[in-house]
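Just one chain is shown here, as structure tokens, and it is the form predicted on its own.
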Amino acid sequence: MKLKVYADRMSQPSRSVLIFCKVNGIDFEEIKVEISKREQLSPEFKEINPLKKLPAIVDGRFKLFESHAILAYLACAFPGVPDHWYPADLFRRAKIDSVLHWHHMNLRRGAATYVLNSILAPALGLPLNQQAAAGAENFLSTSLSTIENVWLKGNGRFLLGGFQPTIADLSLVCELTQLELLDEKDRNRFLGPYKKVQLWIESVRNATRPHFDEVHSVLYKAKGILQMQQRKRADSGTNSGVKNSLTSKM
């Protein structure tokens, strides 16, 4: 049976998987359950993941959720999936499990938390937390300084000192891209004095294209949507019709 992959390309976890599962040939169905009306919250979906999250995978009668499993999970499952993504040596990929485990509690935690409480809350429905975004910008600087210095020592481009990159860049990458939803001065302040982070970004997109600009295109039409809406709550001072708005024209 053909794998199913349930997905919404707003997700930047959903995105990550997407892309891996095109850049390396794999035949898969993508399944789309849209996270603005709530359907990872229907009883079917639940049935897929418990949890309500996404993305999920069903091959055959197995059934994975959390992305970096289902990273991990594809790169071996799947013929053909060069070494590099998530390699057969034992201690190349402890070090990649380490950078994906630290994910989670840093740069996702500041990353996302950072742009649903500055921007994107509205299109959910729900309110603006300038609160809850400014304890997540420290999170968020912190975890690029650490990308920048740590995670990317070496001679290589990617991460780990790597020549090619691996499902932790993949994963990482897709993460920071959500910034793009920012305006360009805020997404420049984040980004502007990590120039090693600016050219690892650029180099995981030149190796996974065109699939990673495809994938990403729902996010940069939203962009431009949420700058639309941005303009309209400045006018009128209130969030009212973003959320209709936003899922009606992606």
Second form
2 protein chains.
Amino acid sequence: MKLKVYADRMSQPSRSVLIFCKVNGIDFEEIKVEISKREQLSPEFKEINPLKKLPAIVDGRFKLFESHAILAYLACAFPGVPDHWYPADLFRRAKIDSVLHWHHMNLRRGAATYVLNSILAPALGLPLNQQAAAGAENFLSTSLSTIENVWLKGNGRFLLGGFQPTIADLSLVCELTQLELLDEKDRNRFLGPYKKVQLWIESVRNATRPHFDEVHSVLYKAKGILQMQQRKRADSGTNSGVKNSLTSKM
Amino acid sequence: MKLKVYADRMSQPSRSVLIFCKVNGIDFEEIKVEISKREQLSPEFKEINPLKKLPAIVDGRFKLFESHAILAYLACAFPGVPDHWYPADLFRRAKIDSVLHWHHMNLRRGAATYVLNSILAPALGLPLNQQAAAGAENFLSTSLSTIENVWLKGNGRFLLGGFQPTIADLSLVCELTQLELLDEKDRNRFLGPYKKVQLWIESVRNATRPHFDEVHSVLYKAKGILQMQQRKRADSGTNSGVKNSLTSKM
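Condition change, the form predicted on its own to the form predicted together with another copy of the chain:
The complete assembly is shown below, putting the previous chain first.
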């Protein structure tokens, strides 16, 4: 039975799992679960992941959620996956685990909270929260500085000085691509000071083409819609209509 | 050369690594880095962990931080560690990884933020923040409910229905023991509704005795001091003197 990947391409951890499967030629079925339609809260999906979060996989009788655990599992379970994604070498693997665990309370907390509360929330039927966005800015900037000055130290173009991408590169870059939803000035405010980070994002994109761009195309489309809605909201002072419009066009 | 563990027993991830080493008879040297004295910010410690966080290890020429990555590394690098802590079996390991990654943005975010902002901050020279504590309550309660109803489902007394503890059991329980710093009424408000969680904490404690109690003894001492200081603060309406007192008595 084919691997099933439950995903919403607007969710950054979902994107990392989809790109990983495609780049590595894993035969899988993508099952769309749309967060903007609250499909992840359905009783059917609760059977797959009782925590009602995306992504999740079903591999035969085995169910798994949390994207980093999924990526590590796929790298080990499918023999065709090149070793560089999640090396069997104990020391290299431990360093990748270190980045993956660091990610949650740093880059993810900063980027996801900022984007949700500064632009995305109305599309999910939630109010924007400028205070939460302001609180997340510090996490995001500090995390970018850590990536630039700690994780990207070394000779290679990838994290931990690597010459080929790992699951940590893919996860972190997919987290950062959500900054595409921000307007250019705001995105540059965050990414502008970090030249190595910018190069690294491009390196991961190049190493995983054409799948990277294909999986991200929904995000690029959503960007246009969100920014149009943001302008309308600024004109009229209301959030109405944003959710329906995004849901129907994505 | 002996494994070096840089730790502060008041830090819950530090405790999990120390207990793991002791329970598994790993020959190591504990190097105390006191957060209340800001020793983790020293140039010497920055050489060990550029992110200035605890715990960190040095194993020969290999340096590592992030407690979950350390626990996984130690379980694999020391052949005497029984398999149940982090099974070589792909499926069981993936499920443990799932819990370990879930932990950060859920239980840790809730418990650490609540305890810091409701009682611990003055001991670290920081102001209490009731608003941040209130925000963390929801994460903490929801996480406890997830542990009770999702992670503790199954036949065994441990997470994922296991009959023996894993590194996830140890990490999550060490996170929860910081609730000991709260007054009894507050602690019961969180833990009271979750009978399986209470039993599980005791099971992990019993499975790792006497090291569990020995490593936690600093926390139990600190509890008395913090609560005395809290009463004084309530009487006088000031935080002064709290930090020095805790630092000198711990």
